[in-house]
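Consider the single chain below, provided in C-alpha coordinates and representing the form predicted alone.
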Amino acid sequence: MGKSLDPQLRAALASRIRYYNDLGIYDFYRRPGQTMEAASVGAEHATLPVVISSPAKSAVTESTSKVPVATLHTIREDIGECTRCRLHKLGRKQIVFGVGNPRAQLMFIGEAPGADEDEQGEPFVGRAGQLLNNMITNGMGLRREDVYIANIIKCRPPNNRTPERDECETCSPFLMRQIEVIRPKVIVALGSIAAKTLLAINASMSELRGRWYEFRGTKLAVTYHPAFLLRDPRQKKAAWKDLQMVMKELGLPIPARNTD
(Lines of atoms letter the chains of each structure in order from A and count residues from 1; the text may use other names and numbers.)
(Lines give C-alpha, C1' and ligand atoms only; values in the text may rest on other atoms or scores of the structure.)
Protein backbone atom coordinates (compact mmCIF):
# COMPACT_ATOMS: atom_id res chain seq x y z
CA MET A 1 0.00 0.00 0.00
CA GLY A 2 1.36 3.42 -0.91
CA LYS A 3 1.56 6.25 1.53
CA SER A 4 -1.69 8.22 1.77
CA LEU A 5 -1.69 11.79 0.54
CA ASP A 6 -1.51 14.72 2.89
CA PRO A 7 -5.06 16.20 3.11
CA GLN A 8 -3.91 19.60 1.85
CA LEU A 9 -2.06 17.99 -1.03
CA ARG A 10 -5.07 15.86 -1.85
CA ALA A 11 -7.29 18.96 -1.90
CA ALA A 12 -4.81 20.77 -4.15
CA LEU A 13 -4.71 17.81 -6.53
CA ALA A 14 -8.51 17.57 -6.63
CA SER A 15 -8.73 21.29 -7.39
CA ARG A 16 -6.20 20.95 -10.19
CA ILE A 17 -8.05 17.98 -11.66
CA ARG A 18 -11.28 19.98 -11.70
CA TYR A 19 -9.39 22.77 -13.46
CA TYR A 20 -8.20 20.37 -16.17
CA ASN A 21 -11.70 18.90 -16.49
CA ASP A 22 -13.08 22.35 -17.18
CA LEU A 23 -10.49 22.66 -19.95
CA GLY A 24 -11.73 19.40 -21.43
CA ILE A 25 -8.79 17.29 -20.21
CA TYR A 26 -9.95 14.06 -18.58
CA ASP A 27 -7.22 11.41 -19.01
CA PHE A 28 -4.31 11.31 -16.57
CA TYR A 29 -1.40 8.83 -16.41
CA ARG A 30 1.57 8.45 -14.10
CA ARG A 31 5.04 8.63 -15.59
CA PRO A 32 7.12 5.48 -14.91
CA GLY A 33 8.79 5.70 -11.50
CA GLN A 34 6.90 8.83 -10.48
CA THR A 35 5.40 8.87 -7.00
CA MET A 36 1.88 10.02 -6.28
CA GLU A 37 3.24 13.04 -4.42
CA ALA A 38 5.44 13.98 -7.39
CA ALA A 39 2.50 13.72 -9.73
CA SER A 40 0.52 15.91 -7.37
CA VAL A 41 3.22 18.54 -7.21
CA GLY A 42 3.55 18.38 -10.98
CA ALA A 43 -0.15 19.03 -11.28
CA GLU A 44 0.34 22.34 -9.54
CA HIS A 45 2.71 23.62 -12.22
CA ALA A 46 2.09 21.54 -15.32
CA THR A 47 0.86 23.03 -18.58
CA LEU A 48 -0.01 19.58 -19.96
CA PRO A 49 -2.02 16.72 -18.42
CA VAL A 50 -0.21 14.97 -15.57
CA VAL A 51 0.03 11.30 -14.85
CA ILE A 52 -1.48 9.59 -11.85
CA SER A 53 -2.04 5.96 -11.05
CA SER A 54 -4.98 4.00 -12.40
CA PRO A 55 -6.90 3.87 -9.08
CA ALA A 56 -6.82 7.68 -9.06
CA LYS A 57 -7.91 7.65 -12.69
CA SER A 58 -11.12 5.85 -11.74
CA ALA A 59 -11.74 8.58 -9.19
CA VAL A 60 -11.18 11.17 -11.90
CA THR A 61 -13.68 9.39 -14.14
CA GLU A 62 -16.23 9.44 -11.35
CA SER A 63 -15.71 13.12 -10.63
CA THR A 64 -15.77 13.97 -14.33
CA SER A 65 -19.36 12.80 -14.58
CA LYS A 66 -20.26 15.46 -12.03
CA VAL A 67 -18.35 18.31 -13.65
CA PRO A 68 -21.30 19.91 -15.55
CA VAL A 69 -23.49 19.78 -12.44
CA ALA A 70 -20.79 21.31 -10.26
CA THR A 71 -19.92 23.95 -12.84
CA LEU A 72 -23.55 24.96 -13.30
CA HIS A 73 -23.78 25.22 -9.53
CA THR A 74 -20.75 27.50 -9.55
CA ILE A 75 -22.36 29.72 -12.20
CA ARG A 76 -25.51 29.96 -10.09
CA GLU A 77 -23.40 30.91 -7.08
CA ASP A 78 -21.64 33.57 -9.16
CA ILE A 79 -25.00 35.12 -10.01
CA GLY A 80 -25.90 35.27 -6.32
CA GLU A 81 -28.87 37.48 -5.43
CA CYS A 82 -28.17 39.51 -8.53
CA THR A 83 -28.39 43.31 -8.44
CA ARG A 84 -26.55 43.90 -11.73
CA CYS A 85 -29.53 45.43 -13.54
CA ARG A 86 -32.70 47.28 -12.61
CA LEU A 87 -34.92 44.19 -12.49
CA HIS A 88 -34.03 43.41 -8.88
CA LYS A 89 -35.74 46.70 -7.96
CA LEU A 90 -38.84 46.11 -10.10
CA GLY A 91 -40.63 43.33 -8.28
CA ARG A 92 -38.53 40.29 -9.05
CA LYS A 93 -39.07 37.59 -6.41
CA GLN A 94 -36.28 35.21 -7.33
CA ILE A 95 -33.77 34.31 -10.01
CA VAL A 96 -34.84 31.66 -12.52
CA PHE A 97 -31.58 29.99 -13.44
CA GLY A 98 -32.42 27.02 -15.64
CA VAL A 99 -33.39 23.39 -15.26
CA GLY A 100 -32.81 20.01 -16.88
CA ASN A 101 -30.12 17.58 -17.92
CA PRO A 102 -26.67 19.21 -17.59
CA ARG A 103 -25.48 16.97 -20.45
CA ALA A 104 -28.53 17.53 -22.64
CA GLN A 105 -28.20 17.28 -26.41
CA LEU A 106 -31.13 19.66 -26.75
CA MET A 107 -31.48 23.06 -25.07
CA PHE A 108 -34.49 25.38 -25.23
CA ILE A 109 -33.97 29.08 -24.60
CA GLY A 110 -36.95 31.36 -24.05
CA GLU A 111 -37.32 35.06 -23.43
CA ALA A 112 -37.84 35.73 -19.72
CA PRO A 113 -39.55 34.27 -16.65
CA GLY A 114 -43.23 35.01 -16.14
CA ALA A 115 -45.24 35.24 -12.94
CA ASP A 116 -45.38 31.46 -12.34
CA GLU A 117 -41.68 31.09 -13.04
CA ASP A 118 -40.84 33.99 -10.74
CA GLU A 119 -42.91 32.33 -8.03
CA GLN A 120 -41.43 28.84 -8.41
CA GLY A 121 -37.89 29.68 -9.53
CA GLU A 122 -38.06 27.37 -12.56
CA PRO A 123 -38.45 28.24 -16.25
CA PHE A 124 -41.59 27.34 -18.21
CA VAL A 125 -43.89 26.12 -15.45
CA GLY A 126 -47.01 28.15 -16.35
CA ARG A 127 -49.43 27.61 -19.24
CA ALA A 128 -46.70 28.19 -21.80
CA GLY A 129 -44.55 25.71 -19.93
CA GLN A 130 -47.29 23.10 -20.07
CA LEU A 131 -47.45 23.51 -23.82
CA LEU A 132 -43.66 23.26 -24.08
CA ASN A 133 -43.80 20.06 -22.03
CA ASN A 134 -46.37 18.71 -24.47
CA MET A 135 -44.15 19.62 -27.41
CA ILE A 136 -41.21 17.84 -25.77
CA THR A 137 -43.04 14.71 -24.63
CA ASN A 138 -45.92 14.07 -27.05
CA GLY A 139 -44.24 15.76 -30.00
CA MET A 140 -40.58 14.81 -29.70
CA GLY A 141 -40.85 11.67 -27.60
CA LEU A 142 -38.52 13.03 -24.91
CA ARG A 143 -38.94 13.88 -21.25
CA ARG A 144 -38.61 17.36 -19.82
CA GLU A 145 -35.70 16.10 -17.73
CA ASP A 146 -33.90 14.95 -20.91
CA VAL A 147 -33.46 18.52 -22.15
CA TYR A 148 -32.20 21.75 -20.61
CA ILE A 149 -34.44 24.83 -20.41
CA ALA A 150 -33.37 28.40 -19.73
CA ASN A 151 -34.20 31.99 -20.65
CA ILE A 152 -32.33 34.94 -22.12
CA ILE A 153 -32.72 36.75 -18.80
CA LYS A 154 -33.15 35.22 -15.37
CA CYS A 155 -35.46 37.74 -13.71
CA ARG A 156 -39.07 38.57 -14.49
CA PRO A 157 -39.58 41.99 -16.11
CA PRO A 158 -42.48 43.97 -14.59
CA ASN A 159 -45.84 43.05 -16.14
CA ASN A 160 -44.01 40.56 -18.37
CA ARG A 161 -42.75 43.35 -20.62
CA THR A 162 -40.11 42.66 -23.26
CA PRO A 163 -36.60 42.62 -21.74
CA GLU A 164 -34.56 45.74 -22.39
CA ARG A 165 -31.35 45.44 -24.37
CA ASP A 166 -29.11 46.25 -21.39
CA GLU A 167 -30.92 43.65 -19.27
CA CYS A 168 -30.23 41.00 -21.91
CA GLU A 169 -26.59 42.08 -22.18
CA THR A 170 -26.16 41.93 -18.40
CA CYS A 171 -27.54 38.38 -18.20
CA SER A 172 -25.91 37.11 -21.39
CA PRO A 173 -22.51 36.11 -19.92
CA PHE A 174 -24.17 33.70 -17.49
CA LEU A 175 -26.31 32.13 -20.21
CA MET A 176 -23.24 31.77 -22.44
CA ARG A 177 -21.45 29.99 -19.61
CA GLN A 178 -24.41 27.63 -19.20
CA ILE A 179 -24.33 26.81 -22.90
CA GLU A 180 -20.58 26.25 -22.78
CA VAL A 181 -20.92 23.80 -19.89
CA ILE A 182 -23.90 21.87 -21.27
CA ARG A 183 -22.57 21.79 -24.84
CA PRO A 184 -25.89 20.84 -26.45
CA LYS A 185 -25.95 19.47 -29.96
CA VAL A 186 -28.95 21.66 -30.78
CA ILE A 187 -30.33 24.89 -29.31
CA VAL A 188 -33.91 25.94 -29.99
CA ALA A 189 -34.61 29.64 -29.57
CA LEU A 190 -38.22 30.10 -28.51
CA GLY A 191 -39.61 33.32 -29.96
CA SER A 192 -38.21 36.36 -31.70
CA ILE A 193 -36.63 37.99 -28.63
CA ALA A 194 -34.58 34.88 -27.83
CA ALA A 195 -33.61 34.43 -31.49
CA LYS A 196 -32.66 38.06 -32.09
CA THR A 197 -30.68 38.27 -28.87
CA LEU A 198 -28.71 35.09 -29.47
CA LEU A 199 -28.09 35.67 -33.16
CA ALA A 200 -27.83 39.48 -33.11
CA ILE A 201 -30.16 39.54 -36.11
CA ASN A 202 -33.09 41.91 -36.50
CA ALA A 203 -35.49 39.86 -38.61
CA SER A 204 -39.06 38.61 -38.54
CA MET A 205 -39.97 35.13 -37.37
CA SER A 206 -40.84 34.13 -40.92
CA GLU A 207 -37.27 35.00 -41.91
CA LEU A 208 -35.67 33.40 -38.84
CA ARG A 209 -37.49 30.06 -38.93
CA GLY A 210 -36.84 27.03 -41.10
CA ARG A 211 -33.05 27.11 -41.24
CA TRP A 212 -29.99 26.27 -39.17
CA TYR A 213 -27.61 28.76 -37.62
CA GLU A 214 -24.12 28.09 -36.31
CA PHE A 215 -23.88 29.32 -32.73
CA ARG A 216 -20.86 28.82 -30.48
CA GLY A 217 -20.02 25.44 -31.94
CA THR A 218 -23.56 24.12 -31.99
CA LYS A 219 -26.59 24.31 -34.26
CA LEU A 220 -29.42 26.69 -33.47
CA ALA A 221 -33.00 26.62 -34.76
CA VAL A 222 -35.79 29.14 -34.20
CA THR A 223 -39.45 28.46 -33.52
CA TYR A 224 -42.43 30.20 -31.97
CA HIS A 225 -42.60 30.80 -28.24
CA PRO A 226 -45.24 28.56 -26.59
CA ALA A 227 -46.97 31.68 -25.19
CA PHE A 228 -47.44 32.91 -28.78
CA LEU A 229 -48.84 29.51 -29.79
CA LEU A 230 -51.41 29.80 -27.00
CA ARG A 231 -52.51 33.13 -28.45
CA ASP A 232 -52.46 31.87 -32.05
CA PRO A 233 -52.92 28.06 -32.18
CA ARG A 234 -52.92 28.22 -35.99
CA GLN A 235 -49.13 28.44 -35.86
CA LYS A 236 -48.76 25.09 -34.11
CA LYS A 237 -48.35 23.30 -37.43
CA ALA A 238 -45.47 25.60 -38.33
CA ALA A 239 -43.88 25.00 -34.91
CA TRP A 240 -44.27 21.25 -35.44
CA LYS A 241 -42.31 21.55 -38.70
CA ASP A 242 -39.55 23.31 -36.77
CA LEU A 243 -39.47 20.52 -34.19
CA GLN A 244 -39.31 17.91 -36.94
CA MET A 245 -36.22 19.64 -38.33
CA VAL A 246 -34.65 19.47 -34.86
CA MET A 247 -35.64 15.83 -34.39
CA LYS A 248 -34.08 14.88 -37.71
CA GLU A 249 -30.82 16.55 -36.66
CA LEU A 250 -30.88 14.66 -33.35
CA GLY A 251 -31.75 11.35 -35.00
CA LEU A 252 -35.11 11.09 -33.23
CA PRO A 253 -38.01 9.19 -34.82
CA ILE A 254 -40.79 11.47 -36.03
CA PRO A 255 -44.28 10.32 -35.01
CA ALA A 256 -47.10 10.59 -37.54
CA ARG A 257 -49.12 12.96 -35.37
CA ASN A 258 -49.00 16.54 -34.25
CA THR A 259 -49.10 18.12 -30.79
CA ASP A 260 -52.07 20.03 -29.42
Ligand code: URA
Contents of the next structure:
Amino acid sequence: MGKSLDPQLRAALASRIRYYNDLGIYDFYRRPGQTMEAASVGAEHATLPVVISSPAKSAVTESTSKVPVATLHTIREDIGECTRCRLHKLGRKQIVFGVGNPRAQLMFIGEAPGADEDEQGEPFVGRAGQLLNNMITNGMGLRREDVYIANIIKCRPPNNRTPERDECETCSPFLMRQIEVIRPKVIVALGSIAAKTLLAINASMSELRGRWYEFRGTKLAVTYHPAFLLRDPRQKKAAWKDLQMVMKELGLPIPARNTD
Ligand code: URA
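Form predicted in complex with the ligand structure, per the form predicted alone context:
In what comes next, the whole complex appears, and the chain from above leads the way.
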Protein backbone atom coordinates (compact mmCIF):
# COMPACT_ATOMS: atom_id res chain seq x y z
CA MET A 1 0.00 0.00 0.00
CA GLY A 2 1.38 3.40 -0.97
CA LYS A 3 4.37 1.94 -2.83
CA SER A 4 3.72 4.01 -5.93
CA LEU A 5 3.48 7.29 -4.06
CA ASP A 6 6.05 9.83 -5.12
CA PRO A 7 8.57 10.24 -2.25
CA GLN A 8 8.35 14.04 -2.38
CA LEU A 9 4.57 13.94 -2.18
CA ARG A 10 4.81 11.40 0.63
CA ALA A 11 7.16 13.70 2.59
CA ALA A 12 4.91 16.71 1.97
CA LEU A 13 1.83 14.81 3.14
CA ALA A 14 3.64 13.51 6.22
CA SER A 15 4.73 17.01 7.09
CA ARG A 16 1.15 18.29 6.66
CA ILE A 17 -0.12 15.56 8.96
CA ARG A 18 2.47 16.43 11.60
CA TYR A 19 1.28 20.03 11.35
CA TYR A 20 -2.35 18.98 11.93
CA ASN A 21 -1.24 16.78 14.84
CA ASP A 22 0.46 19.81 16.34
CA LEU A 23 -2.88 21.59 16.12
CA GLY A 24 -4.51 18.71 17.96
CA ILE A 25 -6.17 17.19 14.90
CA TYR A 26 -5.61 13.48 14.61
CA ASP A 27 -8.48 12.00 12.59
CA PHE A 28 -8.48 12.26 8.82
CA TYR A 29 -11.21 11.25 6.44
CA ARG A 30 -10.84 10.18 2.88
CA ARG A 31 -13.02 12.12 0.47
CA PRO A 32 -14.81 10.25 -2.30
CA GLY A 33 -12.38 9.97 -5.18
CA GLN A 34 -9.26 10.42 -3.01
CA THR A 35 -6.67 7.69 -3.55
CA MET A 36 -6.01 5.23 -0.76
CA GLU A 37 -2.30 6.08 -0.91
CA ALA A 38 -2.99 9.73 -0.26
CA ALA A 39 -5.30 8.90 2.61
CA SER A 40 -3.08 6.26 4.17
CA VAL A 41 0.25 8.04 4.09
CA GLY A 42 -0.57 9.77 7.34
CA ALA A 43 -1.00 6.50 9.21
CA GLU A 44 2.73 6.20 9.66
CA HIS A 45 3.00 9.68 11.09
CA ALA A 46 -0.20 10.41 12.94
CA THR A 47 0.22 9.95 16.67
CA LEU A 48 -3.29 8.51 17.05
CA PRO A 49 -4.98 6.01 14.73
CA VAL A 50 -6.07 7.50 11.44
CA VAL A 51 -9.73 6.95 10.63
CA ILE A 52 -10.38 6.40 6.95
CA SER A 53 -14.00 6.81 5.96
CA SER A 54 -15.77 8.61 3.17
CA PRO A 55 -18.11 11.37 4.29
CA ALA A 56 -18.25 14.20 1.79
CA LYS A 57 -17.28 16.76 4.43
CA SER A 58 -14.06 18.72 4.66
CA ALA A 59 -11.38 16.96 6.70
CA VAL A 60 -10.92 19.92 9.00
CA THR A 61 -14.61 20.52 9.70
CA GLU A 62 -15.13 16.86 10.37
CA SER A 63 -12.10 16.26 12.50
CA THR A 64 -12.22 19.30 14.76
CA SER A 65 -15.37 17.96 16.41
CA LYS A 66 -13.45 14.78 17.15
CA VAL A 67 -10.34 16.38 18.64
CA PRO A 68 -9.49 14.52 21.82
CA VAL A 69 -9.61 16.65 24.91
CA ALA A 70 -5.98 17.64 25.13
CA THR A 71 -4.36 18.74 28.31
CA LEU A 72 -1.78 21.44 28.74
CA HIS A 73 0.64 18.63 29.49
CA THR A 74 -0.03 17.02 26.09
CA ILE A 75 0.51 20.34 24.35
CA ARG A 76 3.81 20.85 26.17
CA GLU A 77 4.85 17.36 25.16
CA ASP A 78 3.92 18.04 21.54
CA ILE A 79 6.14 21.12 21.53
CA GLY A 80 9.08 19.04 22.73
CA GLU A 81 12.52 20.59 22.35
CA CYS A 82 11.13 22.68 19.53
CA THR A 83 13.22 23.40 16.44
CA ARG A 84 10.32 24.55 14.25
CA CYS A 85 11.65 28.10 13.83
CA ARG A 86 15.05 29.79 13.87
CA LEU A 87 14.80 30.90 17.51
CA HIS A 88 16.03 27.55 18.81
CA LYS A 89 19.45 28.30 17.36
CA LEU A 90 19.53 31.99 18.24
CA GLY A 91 20.36 31.69 21.92
CA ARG A 92 17.11 30.49 23.48
CA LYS A 93 17.84 28.72 26.76
CA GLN A 94 14.44 27.14 27.24
CA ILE A 95 10.87 27.11 26.06
CA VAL A 96 8.57 29.33 28.12
CA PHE A 97 5.27 27.51 27.90
CA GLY A 98 2.88 29.40 30.16
CA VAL A 99 1.92 29.41 33.80
CA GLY A 100 -1.13 29.57 36.01
CA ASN A 101 -4.50 28.04 36.64
CA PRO A 102 -5.50 25.65 33.84
CA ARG A 103 -9.12 26.56 34.58
CA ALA A 104 -8.54 30.30 34.77
CA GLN A 105 -11.36 32.61 33.76
CA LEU A 106 -8.80 35.22 32.82
CA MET A 107 -5.82 34.76 30.55
CA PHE A 108 -3.10 37.31 29.81
CA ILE A 109 -1.14 36.99 26.59
CA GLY A 110 2.12 38.86 26.11
CA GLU A 111 4.60 39.00 23.28
CA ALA A 112 7.66 36.85 23.91
CA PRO A 113 9.91 35.78 26.77
CA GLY A 114 12.71 38.16 27.75
CA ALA A 115 16.03 37.34 29.41
CA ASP A 116 14.55 36.63 32.86
CA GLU A 117 11.80 34.45 31.44
CA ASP A 118 14.30 32.57 29.28
CA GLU A 119 16.39 31.97 32.40
CA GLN A 120 13.52 30.86 34.63
CA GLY A 121 11.21 29.19 32.11
CA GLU A 122 8.20 31.22 33.22
CA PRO A 123 6.46 34.17 31.53
CA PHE A 124 6.50 37.64 33.03
CA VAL A 125 8.98 37.17 35.85
CA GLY A 126 11.16 40.24 35.18
CA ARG A 127 10.39 43.92 35.75
CA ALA A 128 7.42 43.90 33.39
CA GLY A 129 6.24 40.79 35.20
CA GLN A 130 6.38 42.59 38.55
CA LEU A 131 4.14 45.30 37.15
CA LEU A 132 1.78 42.68 35.69
CA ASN A 133 1.65 40.98 39.12
CA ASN A 134 0.83 44.34 40.63
CA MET A 135 -1.97 44.88 38.11
CA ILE A 136 -3.37 41.42 38.88
CA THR A 137 -3.12 41.59 42.66
CA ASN A 138 -3.39 45.23 43.72
CA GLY A 139 -5.44 46.27 40.71
CA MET A 140 -7.81 43.38 40.16
CA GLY A 141 -7.79 41.76 43.60
CA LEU A 142 -6.73 38.39 42.17
CA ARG A 143 -3.63 36.26 42.70
CA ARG A 144 -1.14 35.49 39.93
CA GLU A 145 -1.96 31.81 40.36
CA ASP A 146 -5.66 32.49 39.68
CA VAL A 147 -5.02 33.56 36.09
CA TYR A 148 -3.12 31.99 33.20
CA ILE A 149 -0.21 33.82 31.58
CA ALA A 150 1.38 32.99 28.24
CA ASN A 151 3.01 34.65 25.26
CA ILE A 152 2.46 34.64 21.51
CA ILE A 153 5.81 32.91 21.07
CA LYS A 154 7.53 30.58 23.49
CA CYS A 155 11.19 31.33 22.84
CA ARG A 156 13.20 34.44 23.51
CA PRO A 157 14.10 36.40 20.37
CA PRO A 158 17.76 37.53 20.35
CA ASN A 159 18.27 40.87 22.11
CA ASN A 160 14.52 40.94 22.78
CA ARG A 161 13.81 41.96 19.21
CA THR A 162 10.22 41.94 18.03
CA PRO A 163 9.14 38.45 16.96
CA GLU A 164 9.12 37.92 13.20
CA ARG A 165 5.81 37.20 11.54
CA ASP A 166 6.79 33.62 10.58
CA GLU A 167 7.92 32.94 14.17
CA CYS A 168 4.48 34.03 15.42
CA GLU A 169 2.75 31.94 12.78
CA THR A 170 4.80 28.85 13.60
CA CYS A 171 4.40 29.11 17.35
CA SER A 172 0.90 30.51 17.86
CA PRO A 173 -0.97 27.25 17.02
CA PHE A 174 0.28 25.94 20.37
CA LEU A 175 -1.09 29.01 22.12
CA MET A 176 -4.42 28.44 20.34
CA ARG A 177 -4.47 24.92 21.74
CA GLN A 178 -3.70 26.25 25.24
CA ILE A 179 -6.62 28.67 24.90
CA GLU A 180 -8.86 25.83 23.74
CA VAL A 181 -7.97 23.75 26.80
CA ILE A 182 -8.21 26.58 29.33
CA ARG A 183 -11.33 28.13 27.78
CA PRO A 184 -10.98 31.42 29.68
CA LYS A 185 -13.93 33.76 29.90
CA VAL A 186 -11.74 36.72 29.03
CA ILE A 187 -8.40 37.10 27.28
CA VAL A 188 -6.31 40.23 27.73
CA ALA A 189 -3.78 40.87 24.98
CA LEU A 190 -0.82 42.77 26.40
CA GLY A 191 0.60 45.17 23.83
CA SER A 192 0.37 45.55 20.11
CA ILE A 193 2.22 42.39 19.01
CA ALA A 194 -0.14 40.18 21.02
CA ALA A 195 -3.18 42.14 19.89
CA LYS A 196 -2.24 42.28 16.23
CA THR A 197 -1.27 38.61 16.09
CA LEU A 198 -4.46 37.42 17.77
CA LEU A 199 -6.84 39.76 16.00
CA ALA A 200 -5.02 40.02 12.67
CA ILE A 201 -5.67 43.77 12.72
CA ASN A 202 -3.07 46.39 11.97
CA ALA A 203 -3.97 49.36 14.15
CA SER A 204 -2.37 51.54 16.81
CA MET A 205 -2.70 50.66 20.49
CA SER A 206 -4.90 53.68 21.12
CA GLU A 207 -7.29 52.38 18.47
CA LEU A 208 -7.13 48.78 19.67
CA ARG A 209 -7.66 49.23 23.42
CA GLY A 210 -10.78 50.17 25.34
CA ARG A 211 -13.27 47.85 23.62
CA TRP A 212 -14.23 44.20 23.35
CA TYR A 213 -13.38 41.81 20.56
CA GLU A 214 -14.74 38.36 19.87
CA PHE A 215 -11.91 35.85 19.62
CA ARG A 216 -12.82 32.23 18.88
CA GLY A 217 -15.86 32.46 21.10
CA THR A 218 -14.03 34.28 23.90
CA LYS A 219 -14.13 37.95 24.80
CA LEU A 220 -10.83 39.65 24.23
CA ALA A 221 -9.61 43.03 25.45
CA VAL A 222 -6.39 44.81 24.56
CA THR A 223 -4.30 46.87 26.93
CA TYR A 224 -0.82 48.33 27.10
CA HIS A 225 2.11 45.99 27.62
CA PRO A 226 3.52 46.36 31.17
CA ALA A 227 6.99 47.06 29.69
CA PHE A 228 5.48 50.00 27.85
CA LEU A 229 3.80 51.19 31.06
CA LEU A 230 7.19 51.11 32.78
CA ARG A 231 8.50 53.44 30.07
CA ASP A 232 5.42 55.66 30.01
CA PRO A 233 3.64 55.50 33.39
CA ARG A 234 1.17 58.19 32.27
CA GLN A 235 -0.64 55.44 30.33
CA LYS A 236 -1.35 53.49 33.54
CA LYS A 237 -4.61 55.35 33.93
CA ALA A 238 -5.80 54.04 30.55
CA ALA A 239 -4.59 50.53 31.40
CA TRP A 240 -6.51 50.67 34.68
CA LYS A 241 -9.65 51.57 32.70
CA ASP A 242 -9.08 48.51 30.52
CA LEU A 243 -8.69 46.32 33.59
CA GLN A 244 -11.88 47.74 35.06
CA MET A 245 -13.72 46.80 31.87
CA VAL A 246 -12.38 43.26 32.29
CA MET A 247 -13.25 43.14 35.99
CA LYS A 248 -16.80 44.21 35.25
CA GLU A 249 -17.12 41.41 32.70
CA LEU A 250 -15.80 38.90 35.25
CA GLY A 251 -18.08 40.22 37.98
CA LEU A 252 -15.16 41.35 40.13
CA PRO A 253 -15.68 44.24 42.56
CA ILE A 254 -14.04 47.44 41.39
CA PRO A 255 -12.39 49.35 44.23
CA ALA A 256 -11.89 53.09 44.07
CA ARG A 257 -8.07 53.20 43.84
CA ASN A 258 -5.07 54.88 42.41
CA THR A 259 -3.34 53.67 39.24
CA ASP A 260 0.18 52.83 40.52
N1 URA B 1 7.35 40.50 27.96
C2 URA B 1 6.47 39.64 27.38
O3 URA B 1 5.78 39.98 26.43
N4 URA B 1 6.41 38.42 27.88
C5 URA B 1 7.12 38.00 28.92
O6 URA B 1 6.98 36.85 29.31
C7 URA B 1 8.02 38.92 29.49
C8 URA B 1 8.12 40.16 29.00
